[in-house]
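In structure tokens, the next block holds one chain alone, the form predicted on its own.
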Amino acid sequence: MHLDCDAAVVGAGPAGSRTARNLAAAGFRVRLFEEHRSVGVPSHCSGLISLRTLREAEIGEEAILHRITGAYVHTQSGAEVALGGGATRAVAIDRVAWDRALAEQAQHAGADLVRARVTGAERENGHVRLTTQTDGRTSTITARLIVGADGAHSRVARSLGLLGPRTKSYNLGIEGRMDVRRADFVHVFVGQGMAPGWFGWIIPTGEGGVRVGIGSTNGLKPVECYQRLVLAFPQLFAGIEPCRMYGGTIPLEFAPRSYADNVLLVGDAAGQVKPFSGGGIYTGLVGARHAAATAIEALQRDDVSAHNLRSYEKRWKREIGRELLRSLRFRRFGLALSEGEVERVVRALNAPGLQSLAERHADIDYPSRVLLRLARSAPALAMLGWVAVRRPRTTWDLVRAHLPFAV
């Protein structure tokens, strides 16, 4: 039977474009579907990444807008700590330029970029049939394998019987202009009264630009969270000039399974997101690397069954699964703290020794590493270490459900 392509990748974000690039570079016929007319538009991301992510993406510094060296952490009750400074810890990027660069890499490798909305998919005679819409016209294409890189509400996952991540944060983002206390520091705001289950942020983007955001996991509207944030910190938000507002959904858990017959999920669709911070660009690129490697082997064997694709989940969890699980534990621990306990933790971080430790080992991709070091160095933070390594039945069940190894 004639098939339109070997692999259909749905979603031209970083994870989808990287998967498409690697598959096309291996000689397979790849179609990369993007529902928007322009890749990267509209952007729904705060665009703060590590230097490690730049290397993983194989993109130079052309998309960098601004360099970040540290962070202020604020509690709703007024405690504050400044962490970092000195070396560059992260960079704010032009997310539209970033997405376009990755999509161009995929096209240069031979992938066909198709601007169409994938509305559904179904298995048929050992392959997959996709239904797409373009300017109101419906059409279908067939492929041996489909890669769902279509976000936290993945249609690919729903259409082909996979469940997406369950816990999600719903966020409001604002791009604008405002004066900030220090242009190389981000601000992080924590407090269940402002951002239930999540947090707020200010990210300087250079030359007076900022990206502000906040979210919630309990159904409180993000705009209400933002109003509470501004009321709690009127001095910091005085004079803000919003230019663009946007919304976004961040998955905060693994999908129950990231593979099935004829399908792989990658990026947000698979829950490959850091639950402690919500960052998903680095983890999505790691997932894409493993998705492409697994898909190449399966296509070469002409066997895209779930049995043959299951190594994908083992591969990506072996590289980043331990960190994501530990970050999930830290997040749950933080949610269990009272406002007073959160304030005591933040005040404890003002100790000079802990500040120096945080500055030396800060890593936005692997936050559990510095949190464990801090826990070993300060009695007030010792509970963090216990949270990261404990093995009660509930956590062990989580390990067995999500990881191919024991922590």
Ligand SMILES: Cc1cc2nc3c(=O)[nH]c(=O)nc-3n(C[C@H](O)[C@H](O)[C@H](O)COP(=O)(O)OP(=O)(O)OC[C@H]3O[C@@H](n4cnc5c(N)ncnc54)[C@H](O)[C@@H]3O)c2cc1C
Contents of the next structure:
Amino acid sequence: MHLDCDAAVVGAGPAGSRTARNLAAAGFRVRLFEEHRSVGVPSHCSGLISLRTLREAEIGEEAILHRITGAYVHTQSGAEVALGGGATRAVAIDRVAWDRALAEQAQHAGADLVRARVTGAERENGHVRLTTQTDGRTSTITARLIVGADGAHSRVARSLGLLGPRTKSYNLGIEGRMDVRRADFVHVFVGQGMAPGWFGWIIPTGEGGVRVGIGSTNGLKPVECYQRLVLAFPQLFAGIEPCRMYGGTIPLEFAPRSYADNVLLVGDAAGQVKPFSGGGIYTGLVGARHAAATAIEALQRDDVSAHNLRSYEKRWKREIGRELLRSLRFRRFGLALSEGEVERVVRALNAPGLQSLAERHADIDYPSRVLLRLARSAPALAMLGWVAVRRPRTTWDLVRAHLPFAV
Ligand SMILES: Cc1cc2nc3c(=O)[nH]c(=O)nc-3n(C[C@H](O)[C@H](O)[C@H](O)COP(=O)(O)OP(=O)(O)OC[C@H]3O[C@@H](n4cnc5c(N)ncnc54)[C@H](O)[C@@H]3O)c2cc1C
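Compare with the form predicted on its own: the form predicted in complex with the named molecule:
After this comes the whole thing, all chains and molecules, with the earlier chain placed first.
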């Protein structure tokens, strides 16, 4: 039977474009669907990534807007620590240009970029039929395989019976201008009264530009979180000139399953996001590499059954699953701490020994590595013991995630 394409990739974000690019480069007929008129617009992201992410995306350093070497961490009650300050730890990118560059890579490899919203998908005689809409016109197309790279509210997942990630944070992002204390430092704000279950941030983007964000996981409106943040740190936010505001959802756990018959989920749709920071560009690209490799093998064998696609989940989890799980446990542990305990942790990080540990091992893609080292330090062990007595379950959960046999 003639099908319109081998693979329909839904969503031209980083994960979708990268998957489409690799599939097309292997010679498959790929359609990449994007609902927005212009790829990457509007952006819902602060665009802070590691240098490793540039390499994963095969995009050069010309994408860098600004370099970040460290972070100020603030608690709502006023404790503060400055971490880093040496080498480049992260870079701010132009997220619109980034998404366009990745979509162009996919097109150069031979993928067909189609401006259409996918409104539904169903299985039919061993393949998938997608319904799409463009400017009110409805069409259908058939594919052997569909890749859901359609973000945190994945319609592909819902249409084909897969569950998306459960825990999410709801955020407000602001692009604007303001004076910052140090242009190479981000600010991170923690406090349950201000950003319940989540945190706030300021990312300098160079020449006075900033990206500010904050959110919560408990239903407190992001705009309310922002008001509380400004109220708590009036001296930092005095003089902010917002230029653009946007909302955005961040999945904080991976989906229970990222594959089924004829379908793979990748990026935010699969919850391939760092639960400690909400960063999902790097992890989505890693997911895309494995999604494409699995899809290529399955299409070559002409077997896109769930049984044959299940290796995808094993592959991406082998590379980043442990990190995501460990970070998730650190996050849960952090959430279980009282405001006073968080403040003590932040103050303790000012100790020179811990500062140099953080400086040596900080890695925004693998935060659990530095957290684990910090957690093994004497002050942290004392605190862990103290918290363990009061909250044994959360502590055991954290410790268990770091045992060699943990997933
Ligand atoms: C406020 C905020 C700040 C963030 N900051 C950072 C950061 O600094 N660093 C970082 O690494 N990550 C950050 N993230 C997370 C990051 O933006 C995501 O993890 C990343 O964009 C996920 O990529 P993706 O390709 O999976 O999905 P997306 O980038 O969400 O792309 C999905 C694409 O699918 C399209 N689409 C959706 N539904 C359909 C449909 N039905 N039909 C056709 N097209 C569809 C969308 O238009 C979109 O283009 C942030 C997120 C938020 C909300």
